[in-house]
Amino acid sequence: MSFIPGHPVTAVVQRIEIHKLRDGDNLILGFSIGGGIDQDPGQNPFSEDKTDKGIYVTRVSKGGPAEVAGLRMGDKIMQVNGWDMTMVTHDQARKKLTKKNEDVVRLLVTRKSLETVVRQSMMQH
């Protein structure tokens, strides 16, 4: 994702639907996030720039809901069945992804691989 202070930010964006995995009373996404506008951006390991505060996928679990929709580790949380997730807590981001009576999870992700093929395409042309 590219960002220049005062432009839009542009980045390339896929949607994943993780189907939750019910056991007993929890609904099970199968991966662990990390960060938020309340957390140290320079602890953020996928933060190229160490100021990003958005949420990232920190761990998918192997054979999980999530890995089998093709979420993977180091991929950027855009949004959330609609809701914007790039000016969230990392408590808001959890309570949006493990409601209760939503047993799907929509997600719209960038990750550094999709602009790298996106970018090295339009190059060609």
Second form
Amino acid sequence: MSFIPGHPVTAVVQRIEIHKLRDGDNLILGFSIGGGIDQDPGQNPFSEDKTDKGIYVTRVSKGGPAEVAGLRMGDKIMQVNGWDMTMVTHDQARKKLTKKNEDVVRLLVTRKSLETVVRQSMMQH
Amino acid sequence: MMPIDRLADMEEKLRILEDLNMIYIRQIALSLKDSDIQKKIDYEIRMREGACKLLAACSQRDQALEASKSLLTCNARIMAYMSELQRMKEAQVMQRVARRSSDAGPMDDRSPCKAKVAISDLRIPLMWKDTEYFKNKGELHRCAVFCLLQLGGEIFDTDMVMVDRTLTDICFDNKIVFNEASPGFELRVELYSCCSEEDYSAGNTPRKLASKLSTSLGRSSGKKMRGTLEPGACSPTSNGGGAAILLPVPSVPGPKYHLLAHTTLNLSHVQDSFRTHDLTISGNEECSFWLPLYGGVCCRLAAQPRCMTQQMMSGCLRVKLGGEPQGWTNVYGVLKGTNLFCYHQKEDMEANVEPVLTIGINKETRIRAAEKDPHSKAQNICISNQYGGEEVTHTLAADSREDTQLWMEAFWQQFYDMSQWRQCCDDLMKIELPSPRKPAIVTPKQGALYHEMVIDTSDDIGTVTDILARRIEEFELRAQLGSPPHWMSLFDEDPPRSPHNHQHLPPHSPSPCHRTPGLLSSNASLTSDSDSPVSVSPCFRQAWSPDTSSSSGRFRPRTLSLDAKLSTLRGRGYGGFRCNCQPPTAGSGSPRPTQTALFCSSSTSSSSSSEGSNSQESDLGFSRPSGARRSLRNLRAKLDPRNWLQSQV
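Okay, that's the form predicted alone, but what's the structure of the form predicted in complex with the partner chain?
Shown next: the complete complex, the earlier chain at its head.
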């Protein structure tokens, strides 16, 4: 995930499909997010670049739908169901994830390890 | 001549002027045979010297601000006394002139009674820009403010309040009572402000001297003189120079207050409830002492005219009760406020027994002297009132003609007072007597310096805890009675077990902190996750802060009244209360009290104000996390936009 101001962001992403768990009236995914363009990026413990105002996964509930789907703590969410998550406020991000009429959310996430893996596999060739 | 010499020369000349002025003032006072004002002036001058010395000697900012405030108040009082002296002298001269010209008619003018005027609960709303809230500037722009209230010759100052962008209103708790106000009174309210980070250098001396010398001694009242002292927006006037006109004092280095806003209140603003009045704001955004005022001041201005609180007339009367022509009853009448109380006998009034008869005396009442009763020596007095469409007339008689005359006179005076004091005479307005305040500790001792300024010893940490605990109780009570505000859920230490309630706080996982710009954290219970310490590599910081209540969306935290109260308390010198170390709360899982001793002030520094004493408070808070404070800290941490929010989805 390299970020050069003025240039498009390129990242290696993984598709994660989370099926929401219904608990009474609520639909839960089982993770927590942090970040947003209205937040202070310097306090994000997971980002490499401390000016990155993206949405990061800060916690994943054990055994929850997110963990089952393969989401890991520290992942940066790039898209949710096609909606961009790199330039949104914290609240907007939360809303995109918690739409009541959607049972499934398809995320595009990226993490450092993905890049490493890809690079390694590329080097092997 | 070298500029420095010139400066010294001017200072010398000013000192001579000062001495001459004092002699002049003393002469006036002597000629008026009024030693009272003279004593007051001398006292204020001594206070001023003391304040100057203290200002020059003190090192702590808080002390300097308080001393500067005292200096300004002393100056204002001296000016007021001086101008009063001048006025009295003028009046005396005018009288002599009038007598000589034998022009004076009968001095028969009725004068209205005086009143007690009280102003309390001053609140000045602020209007910070949105950008100010969320800006992560390193410095928190703080100003010290206080109000100066003047009515007639009396000047009072309120306590000083520290204001920064976390406050929505400037609140002054002082209740100030002026004792001798006439109906045409003018209560001038002035808001002075001083930037709290100013460099206290005396680099402006030539300009100050110039401003001192350029103002002239005129016949104007103290108010006008003070007005001329602020020649333009933002030009700082020296402290000593405030009274430069009459008694120039060499400028003292130190914080200087500037007039930020003012307004004048009079009888038309008096009401038994809170009202908002417009403020005239001086200065603009460029000034260091600027604060974004909303433009109004809210306060309670009440007046108690003497005619409402004191017995204006009393004596024996005879009143005709019932319809019979011969039915005279002896009563003891007392004229007070809007009623004439008729007691069976004088002792009843003193014993607070109910009067036999109460006759209303108000604007609608008509009183006339009746035709001479053939049986009695004096005229009867007929008092007529309208009681719901019906006219009721009471007939009274005094014992002698002189008494009748006195009573009529008293009634006319009462009517006159009521017409002068208007709405104040409809009903008696309550005025609370201000509780006896401890005198300000400004006595200078030779060679002694204050190391710690105690502004108000009653506000110690114990009291603060009590206040907060009481507040929590109030909130909880209200929650039981009515629908609780949605943020009340944050105070639940043990939220219900269902893990999927969006309003819960995430679990707390402690780990040693490695970087100081710390992260506020709170503890709460939630599901089974709460006990598992997250095994993370040490290079991560755990940044847990409570999530926003999902139903609340974005709302301005500043509107909480508790917030304001905390800010006020903090402004009184307890800056360590907010945003400093938060002790971990004992949530449901295993309590981890001492391990999680991490976090310090939030990343934008300097929200904690001062040096010495505050560190003690934060230590105290550290070692005794009590329930009330924890919850409040949680709330504050949660609503502080500088936190890095996390939401559970």
